[in-house]
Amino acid sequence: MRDLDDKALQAKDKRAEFGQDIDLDAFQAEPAPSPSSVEYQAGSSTLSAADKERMILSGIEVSGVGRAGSFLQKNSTVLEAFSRQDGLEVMPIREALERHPWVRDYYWKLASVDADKYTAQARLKLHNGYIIRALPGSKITYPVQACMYLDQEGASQHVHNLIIAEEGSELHIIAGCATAAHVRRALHIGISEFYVKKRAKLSFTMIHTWAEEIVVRPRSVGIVEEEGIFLNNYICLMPVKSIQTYPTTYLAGKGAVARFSNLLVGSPGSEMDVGGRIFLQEANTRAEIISRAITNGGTIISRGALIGEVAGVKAHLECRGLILKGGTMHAIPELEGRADGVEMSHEAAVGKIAQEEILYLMSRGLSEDEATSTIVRGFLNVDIPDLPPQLKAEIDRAVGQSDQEMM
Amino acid sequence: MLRIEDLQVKIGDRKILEHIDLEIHPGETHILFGPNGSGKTSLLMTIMGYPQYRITGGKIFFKGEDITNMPVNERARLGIGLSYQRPPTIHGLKIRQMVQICGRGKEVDPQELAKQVNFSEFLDREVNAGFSGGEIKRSELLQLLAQDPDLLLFDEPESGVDLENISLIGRTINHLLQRDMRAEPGKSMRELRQERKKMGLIITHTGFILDYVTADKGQVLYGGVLTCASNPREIFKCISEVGYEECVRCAT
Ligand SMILES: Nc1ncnc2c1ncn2[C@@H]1O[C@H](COP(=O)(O)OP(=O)(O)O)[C@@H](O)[C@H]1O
Ligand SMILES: [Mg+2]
């Protein structure tokens, strides 16, 4: 742990490869609370109705109804962390680091402390974060929810999460991040490390609900073992100032599968640099990155990279952008084959809504506005196979909400 | 009734339709023949109200209203429906939802309607995404079944349709145009015909549709000019035997 700190110190001013550079000192980092073994269950009762509203936008049900477990953190404080199902563990990472030696086998093992100043900050000033783990063979049928909430003006929040799906397990997570309605300016840094073991299935659906002056720097890395399946969905449809993320996944076992889906709406003045990178390192691995981005006057950079390292892999990248009311859309799809017999393809398109499609719907009786919003909704309606219906419903709700905002 | 008076249409600066006069009375169905590029699709799109077809002269009336400058969706609500030759793909929109849109407020059962055009397996497919020629036509007819307009415009409804489905298409068009009414005791053919209110304008290139749909009148559009009002079967026979050019010449 010492040398992790040393590395972090050396990287504390290191600019990230992508995204605008953020002055970390412009935000106040609350001191990290000392890990304690408080009873979390009652903690969420301190949330106001307005807080709960914001969380619902990110798919978080504070009541925990229909959830197998829940983790809720406000600023640097964990409000609740519990599991309702055998075979599922949900705990705050700081506490777990103290109590369970095995956590060290995962903590900073995929993500690098010295990747940039944001990873360094998360190491040096860790507030908290969660560990969600499905034990071997456990099928966690209901989604587990995890919420990071910020309600302090000008604050920065630093969290680190470990998501572990042990051999043969199945785990679905809805991760919601949101700021309180009154917060205008804040910074969120989140490190996530994903471990999908042999034949395990993990879906991770992250819905972000920020505001006009919020800066967000998630950093995540995942590994998928033999015949594991990892679905990673990222949805950010509400305004934000700047978000830059480039999650990386290694398909390190035969037959492993990863599917990334990104849905983005860039409002005026926002900058979103969102991508995904998947390394196909073993035979019969499959990867897919699908991105749908709409700009309403913001700047969106949509990156996607697939790297096929061995023969017999299959990968596809699909990047579609819609310029609705001005703005910039920059699609950067990349394919890299490093062996004979890789099968990789991509498809990228940037444009406006085709007038022909609007008129087609108008000829069926819709007004021009109704036709436009039907097309926009359809554009964001990505079929994500293997996603439980509750999560599909959360995504539909987020899309429905953004549709109202845009029109 | 649809009444078109001295209609002239341009795309950009190019004349597409010249001095078109056309009347379709309630209960009537007309067939529109014409070689490729003669302006058939343009005429239908103009009736539907597509803005790129610029009306430079003349008027269009429907149900007594001047619709010459009416937006597309208002024409749809007034009762005009179009089966497209090449409709666009709408990603993320399911056929099921499209049928609901077409039904607009009315109680429609997508499942039941889809059965009529052998399209049940397509209800959860994206509208027109990867559809074959024949599938597009069945999808269009399904939408019209839900929409149930009073004036139905069909743009080459049989092109690209395999033999197996062609009679299905023909029967459905007959049904949409209220031409499948059976004789009933105590009702004369004339009475049946008078109950028929639906109007139709069908573009055909192959003439196959004539084996299924009895139409009242046929016309040929040639170089943007409408000629040869006559019995549709006779016109088709003439075109098949001597070609459009001769056929149009003998008529003028
Ligand atoms: N968008 C367009 N721009 C320019 N010319 C067009 C356009 N659409 C059709 N045309 C031209 O108008 C003429 C009539 O076309 P169309 O109505 O599609 O004919 P048809 O349906 O009889 O084959 C053709 O010469 C065609 O090339
Ligand atoms: Mg045509």
The other form holds:
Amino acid sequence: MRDLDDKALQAKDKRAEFGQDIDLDAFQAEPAPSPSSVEYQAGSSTLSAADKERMILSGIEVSGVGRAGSFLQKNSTVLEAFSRQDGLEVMPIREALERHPWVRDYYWKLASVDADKYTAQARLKLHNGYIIRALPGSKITYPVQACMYLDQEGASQHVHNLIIAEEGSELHIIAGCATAAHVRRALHIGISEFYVKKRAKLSFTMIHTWAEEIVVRPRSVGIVEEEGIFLNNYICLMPVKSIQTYPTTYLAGKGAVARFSNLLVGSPGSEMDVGGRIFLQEANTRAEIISRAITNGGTIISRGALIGEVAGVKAHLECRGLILKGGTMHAIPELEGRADGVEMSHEAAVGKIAQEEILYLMSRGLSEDEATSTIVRGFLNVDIPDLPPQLKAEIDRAVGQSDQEMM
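Alternate state requested, the form predicted on its own (shown: the form predicted together with its partner chain):
Just the single chain follows, nothing else.
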């Protein structure tokens, strides 16, 4: 992996803090448990039926059926961490930092500790998090699941995750974050660092199932080497108080590819500032950011930035938003070319459902709500290429659940 230049690594986004500043002291953080070498396979048996039902909404199958491996963390405690397939490693990060010296070569090497107070909090008060690693040449055909779960009112959770697809490997991950049904107010801070080595393929699909007063601050950075492929899908269709995330990826090897897809629904009173940024640093790199956002009474900022640093790169950015039942929508696409011969484009649109579309479907026998629901599902049905059927099914399920909530 070639070194990133200091300027790129230290690049700060230009955004002010969206919405009201978050008082970290207003949330209670459990003490971090000591690293342990115990086995975790039986941990999920402690979950209640209600817990399992909430996790299913985020694509997490507690039974592990159809999963190559699993990581479950409840508050600050790891319930399970295991792999079912050769060539796959799944482990808690605190334990890994003590047992495996190589982990230090990746930990806080892409993300910056001093980026903001949330990254600092995650470093100083780390609860846990995971390492998911596909060894060189391994093809992990079934998805690996990772769940961060909160079941304490007013709690904060601080995690750090490392995802590593070694040279020539293939890895698919479902990352589900959720709160217990009785939890209304909590804080989640998550740091994620992604390493996609030469000719490796990584798809990472995050599905959030929060609650009306949950504050979420994910911070993630990735690097893709020569001919690597990184698919990063973010889905948040259920109520939440505030989300701010702006993942950054560096295409640092020739022929590297990154595709970001965001599906968002803003509920009444919610504030969502979601986007992505991709640096195209080598020849023949390709990037795409596709965002679909619906405000149902909330405020959404949908951002995207593509930075072409050398000739021979291609990139496209698409932001589309619907105002369904009030609220505010901002689409902010940014293109920056730094060399002759870059090819970059963008589309942005904010609007409402056309009345003639609703009337047409009603003429076919649907009620107004059914017609609106059909149009919304079609709007959120983004074709994400190269996903295995299991991941596509989880995305379809999340879209269907959000449709029921809105209507």
